[in-house]
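One chain is shown next in structure tokens, namely the form predicted on its own.
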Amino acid sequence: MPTDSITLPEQQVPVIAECDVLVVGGGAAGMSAAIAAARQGADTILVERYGYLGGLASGGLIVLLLTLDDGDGHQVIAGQCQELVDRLHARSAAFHPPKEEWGNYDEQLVEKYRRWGLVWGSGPHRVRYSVAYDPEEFKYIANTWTAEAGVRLMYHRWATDVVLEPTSPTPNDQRPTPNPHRITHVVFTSKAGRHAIRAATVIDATGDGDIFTLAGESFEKEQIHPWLWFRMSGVTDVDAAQSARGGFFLRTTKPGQVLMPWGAADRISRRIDATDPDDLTFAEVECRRMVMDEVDRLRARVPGFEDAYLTDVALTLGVTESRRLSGAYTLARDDANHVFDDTICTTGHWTKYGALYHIPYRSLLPRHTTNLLVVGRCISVDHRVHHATKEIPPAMATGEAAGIAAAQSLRTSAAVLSADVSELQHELRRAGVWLPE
């Protein structure tokens, strides 16, 4: 580590914005919960530091809604997770099994969903309720759905700073915090330089946790194998090629289109701290030279993919565990299929059947900070529930009830710690949102 330092300036940084509601972060959680709060009436403003919405979602290549089911063929996660799904429909770009054969355990319509990517884990199977979609077609939903709600979207602009200061409790708190604070500011750098936004509450989906961590709040962190996904057209026969084992890989909603789902047959050879800079250095490139190998690899050894071609990489790395929040309660395994008083949405397990988790608004909440919320995959769950509650379909429900929550909160001028659960369930079930009795 270098043991030098320099001292920088003093800097005024602009105040360019301010608004009720800020989301910092705008995959799929973060678009989720930005919505939610816009159309409740809030001033909503969403930044992400890329040029599209949805992350993993969309520039990761991860397009899986895995799962929207219980395994045994209810749906569980509805709200906008079935928006964007009918969304999607309307622009035929999603594929998943119609409701009348969710939880079969017929072995041929097992095996024609796992082509797609739909069906994992051990068995014996079942058709889930999964949903295949195009990732492009996600990128415009979602920058015309943000548009419809009245979002204000910043692109380009990174989250580097939080201004915090000291609160005591209101008459409205319900629960004490301990060394109470609250954000003032979220400071941005982008190439026009440092600014930052003034906001009554934060949602922080950055998927790292980056605002919490910012903010000082604990938290626990793992080190992971990333993938870069990728996709490859021209195979004459997807059918066939599946068939013949050269390797594994997954229908597209585009005809003799495949999807390498974890890039190539092999991990890098070290996990990685993806909040390390040149962790991720060396993942980009040891993850894109072998993306290159099994390009080649199929090329040459797999019946059908003689002429295919690359059609893209993912944009970003495939992590989906960094930090994940230590907050006011934690959903841990021995949780499964308990349902909370302040349950405000529900996963099933990609992988498992019978495993139930009731996500409680407490593992949403940080312990210090009273006007942030968090949202997506660093919630606060431990290592095994987070298997679950990391897809996409939970992190939009975690958003959208952050949303709501949010712009409650400043209905009521209380602290998001002190929201009115019930009345936020309420709300949560007039948007569409299933919720356990």
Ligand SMILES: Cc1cc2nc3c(=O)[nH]c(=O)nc-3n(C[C@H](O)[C@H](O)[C@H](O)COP(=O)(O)OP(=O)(O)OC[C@H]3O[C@@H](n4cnc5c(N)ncnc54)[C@H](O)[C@@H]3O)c2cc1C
Second form
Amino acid sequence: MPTDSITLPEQQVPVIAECDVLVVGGGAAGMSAAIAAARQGADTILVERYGYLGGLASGGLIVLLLTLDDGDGHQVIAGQCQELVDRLHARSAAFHPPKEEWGNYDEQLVEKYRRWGLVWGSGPHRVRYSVAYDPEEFKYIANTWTAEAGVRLMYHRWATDVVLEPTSPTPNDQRPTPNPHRITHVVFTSKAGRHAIRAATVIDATGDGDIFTLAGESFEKEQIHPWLWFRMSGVTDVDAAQSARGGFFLRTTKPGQVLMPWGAADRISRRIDATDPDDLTFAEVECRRMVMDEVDRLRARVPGFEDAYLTDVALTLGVTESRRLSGAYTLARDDANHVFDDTICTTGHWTKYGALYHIPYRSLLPRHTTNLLVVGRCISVDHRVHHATKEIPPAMATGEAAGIAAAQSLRTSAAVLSADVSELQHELRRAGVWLPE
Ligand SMILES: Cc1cc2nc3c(=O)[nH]c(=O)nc-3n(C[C@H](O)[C@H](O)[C@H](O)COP(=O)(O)OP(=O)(O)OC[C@H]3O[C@@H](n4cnc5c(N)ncnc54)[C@H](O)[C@@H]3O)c2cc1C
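Since we've got the form predicted on its own here, give me the form predicted together with the named molecule too.
Shown next: the complete complex, the earlier chain at its head.
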């Protein structure tokens, strides 16, 4: 605990931009939110603290879209996630089973795709519509895709503050609340100092809920064992090396290259809080040391790895969970397969067959902040449902829904919390999103 404190002098912070929709965080969810809002005609700014888009889905080397299907051979996530797959294919940077194989129980086929990391959990297994891809191609596509959509992209700025003002409840409020407020500005820190951006609607896509925390919303927080995925190249025969079973690694879209979905598990002495920089420092050092031990072990013990070399370690720790919003509705395990009136996307479960989560719009809505939407891995769900909804396809789907909702709120001059959900669902379907009848 800190033993001392200081008082900073008041500071004039320049307002460097204004926009209709401000998306904070450029992971898979934030990228989708920004593209969706801009395509609907909203003047949209996307701010990311690092120099690339994708977050865990590129820099974190989590390069598997798990999953776009319901476990039963039917696609339930389409929209922008399908467009991403198409864009990756156009650059020969994606691999997945063809449609006619989805849902197939054939053991040889299942084993083939398991070696790519496209089949997980307990059986009896079927072929899933899941996709392996290349992270550098993802980053390239993300830059061109956001530019094509007209998104104003700002890298290397870290959101550190919000400015709030009280507001009055609106008649169609989906989650009536005393003392509602709205965000007028988000403040960012960079090497150029502190700058503010004014926005009509803000989308929190930081993964850790930085914006809803700054806005005073309630949340739950988990401590986790960190992961740190890495890749090696120069494996002489990947298939033979996988059959030798000397380690767990996956094929990638590049010949001779493998992906290690490596995790510290209980080899690390404590779980970490991913919003605590001291915990992160500890985990970065420990995990990088252990990854190098694993590289040495693979080279020494696994046939085919004799001349293999490390090509990249994830730029960020693999943190599955930190803060989760306690929002207008918390989607719970018992909600599996329940369709809500305000469903804005549906996801299957990457380790289960026959479990669908229909995510309601209310899971993106905080309780007090009238012009804020939350997307991606920190939406309002319980710990077990998070296991499914945190995956990249549903993260993109919540982003897409929020982007369209934010643009719609601009057109109707209604706050996002009182959105016309049937109109939103209509727009989502027009954008190619699959929604249950
Ligand atoms: C070990 C592990 C394995 C996984 N395996 C899979 C898998 O196989 N398949 C799958 O589909 N999913 C998998 N997932 C889940 C998935 O990768 C993530 O949950 C998903 O990518 C989250 O996307 P997001 O956009 O919500 O968050 P993130 O990817 O975390 O993106 C958040 C973005 O916001 C930025 N940011 C954060 N704070 C700020 C700030 N204050 N100011 C500015 N920018 C900020 C970050 O730099 C980042 O770019 C896995 C996750 C982990 C950790």
